[in-house]
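We begin with a single chain expressed as C-alpha cells, specifically the form predicted on its own.
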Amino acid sequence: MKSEINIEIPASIFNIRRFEATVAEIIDYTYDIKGILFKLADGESIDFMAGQYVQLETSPYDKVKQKVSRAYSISSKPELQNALQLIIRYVPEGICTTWVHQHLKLGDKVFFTGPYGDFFLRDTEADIIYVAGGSGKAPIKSMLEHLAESGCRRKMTYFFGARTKKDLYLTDEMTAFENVFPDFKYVPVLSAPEPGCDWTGKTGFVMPYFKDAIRDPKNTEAYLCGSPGMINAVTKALMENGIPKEKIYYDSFG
C-alpha cells in the first residue's frame, strides 16, 4: 500500500549558501582576539538571525596545504546585510585561527558558507540573562545590536566572564547599551584579576551574581556562549535560581 509522505524543510535552510567576501577591517580587540569585517561581493547579501554562525574556509599557508572550514558566530547585526563581522580568538596550533591571526590581510578574498544554527533570540517579552566569555561575546553582540535596531524594552543583564583586565574588550560598547535600552546592565566579572591592578568590579565566577539580576525566573530566558564547562556550570546555576531548562539556550564551543 502506498501513501503520501509530507516532508517539511525549514525555510532557513534555503538561506544557506557559499559567499565570497573581502577582508575590509581587522581589529585587535585583545592580545589573542581579533574582529574581522568581511564585505560581501557586489550585489550579494546575507540573511541571518542574530546568534547564528558561518563556516569560514581557510586558504593554504606555510605547511598547511589543505583548506579547512571552521564555525564562527556572526558578531555583527543582521541589518548589515552586505557585510558581516566575526570575532576570532587565537588557538595555538589551530589551523584556522593561525591563518586568521598570522596570515589574513586587508583586501584578501575569502569564502564562507551559512548561515547555520538554532542559537537565536526568541521573539518574546521575557527578561533575558546573557552569559559569555572570550570570543563568546560575538553572538551576544549581534543580538544586542539587533535589539537596539528594533527598540527592545525587555529587561536584560549581560554577564561577561574573563580572567584578567587584559581579557576584557568592547567594554565601552557594551556599557553604552545601558543608555540605549531602558533596562539593561553589562556586568564584567574577572576570575583572576592581577595583583595590584585597579579593577574595582566584580570578581570570581559569574554564577553567584545571578540571583540579584533575576526578578521573575519563570519569565526569564538565558542565552549562553562559551566553553562546555562554562555552559554546564552556568546552566546548573540558572536552574537552581528557578529558570526553566527549556528557556536556557546556548552555543557551546571547545
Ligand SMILES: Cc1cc2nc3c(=O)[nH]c(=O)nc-3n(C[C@H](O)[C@H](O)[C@H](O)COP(=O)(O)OP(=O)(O)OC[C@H]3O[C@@H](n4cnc5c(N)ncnc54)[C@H](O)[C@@H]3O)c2cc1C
The other form holds:
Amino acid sequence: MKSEINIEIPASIFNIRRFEATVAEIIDYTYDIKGILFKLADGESIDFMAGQYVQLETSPYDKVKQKVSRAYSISSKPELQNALQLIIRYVPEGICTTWVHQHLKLGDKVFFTGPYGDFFLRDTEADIIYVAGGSGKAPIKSMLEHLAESGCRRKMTYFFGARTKKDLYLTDEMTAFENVFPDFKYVPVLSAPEPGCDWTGKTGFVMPYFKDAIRDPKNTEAYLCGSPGMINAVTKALMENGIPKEKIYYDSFG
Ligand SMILES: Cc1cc2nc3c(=O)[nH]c(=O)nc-3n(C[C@H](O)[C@H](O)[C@H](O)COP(=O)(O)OP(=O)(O)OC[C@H]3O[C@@H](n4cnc5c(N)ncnc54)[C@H](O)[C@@H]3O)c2cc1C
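Please could you give me the other form, the form predicted together with this ligand, since above is the form predicted on its own?
Following is the full complex, with the preceding chain placed first.
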C-alpha cells in the first residue's frame, strides 16, 4: 500500500549556493595564521548566521593536481554581505592550507559553497562562555561583531587558549569589545609562555578559570571552537561546573 509522506527540509538549506569571489586582503595574524578577505562577485551577497562555515575549493598547484574542498568558519559579521573573511591556520603538508598560505595571491579568483552548520548563537538571554583556540577564533569573532551591531546585554566571557605569546592575535580587537558590551571579558590564557617573556596574564589550561566566570550554570550557554581534544576537555570541565550538555554548542576543526 502506498501512502504520502511529508519531508521537512530546513529553510536554511535553500540558502546554500556556490559563490565566486576575489581575494581582496591577506593579513598575517601570526606566523601560521592568516586572515583572508574574499570579495564576492558584483551584485552577489551571502546570507548566513554568525558561526556558520563555508567549503572553500582549492585550485591545482605544484604537484597537487586534485581539487579539494575544506570547511572554514566565516570570521566576518553577517552584516558585511558582499565580502567575507576566513581565518586559516597552516597545517604542514595540508592540501588546502598550503595552497592558501603559499599560493593564494591578492586578486585571485576562488569558489566556495555555503553557508553550512548549526553552530550559531541561540537567541536567549542566557550568560555566555566562549572558548576558542588557534583559528577557532574565527566564528566567535563573527558572533561578537554581529552582537556589536545588534546590541547585547548578556554576560559574556571569552577564553582564548594559546601556547605562547606569538600564538596570540586580534587581542586588541577582542579586548575592545569590553567597551562595547556592558558585561564582556576577554581572557587569553597561555599554556606554555616562553621563559622570560613579559606575560602577566593567565597561564595553564583554560578550564580552571571557568568557575569564576560562571554565575548561574543552568542559565549559561557555551560556544566552543577548536581542536577535538580541546572541545572534549572543555566540554567535560563545563559539565563539571554544572552547565547542561544541551547548552554546550561547538564546531570541532578535526
Ligand atoms: C566545521 C569546520 C570548520 C572549520 N573551520 C576552520 C577555520 O575557520 N580555520 C581553520 O584553519 N581550519 C578550520 N577547519 C579545519 C579545515 O577544514 C581543514 O581540516 C584544515 O585547514 C586542514 O586542511 P588541509 O587541506 O590543509 O589539510 P589536509 O590535506 O586535509 O590534511 C593534511 C594532514 O593534516 C592533518 N590535519 C588536518 N587538519 C588538521 C588540523 N586542524 N591540525 C592538525 N592536523 C590536521 C590530517 O589528518 C592530515 O594528516 C574547520 C573544520 C571544520 C570541520
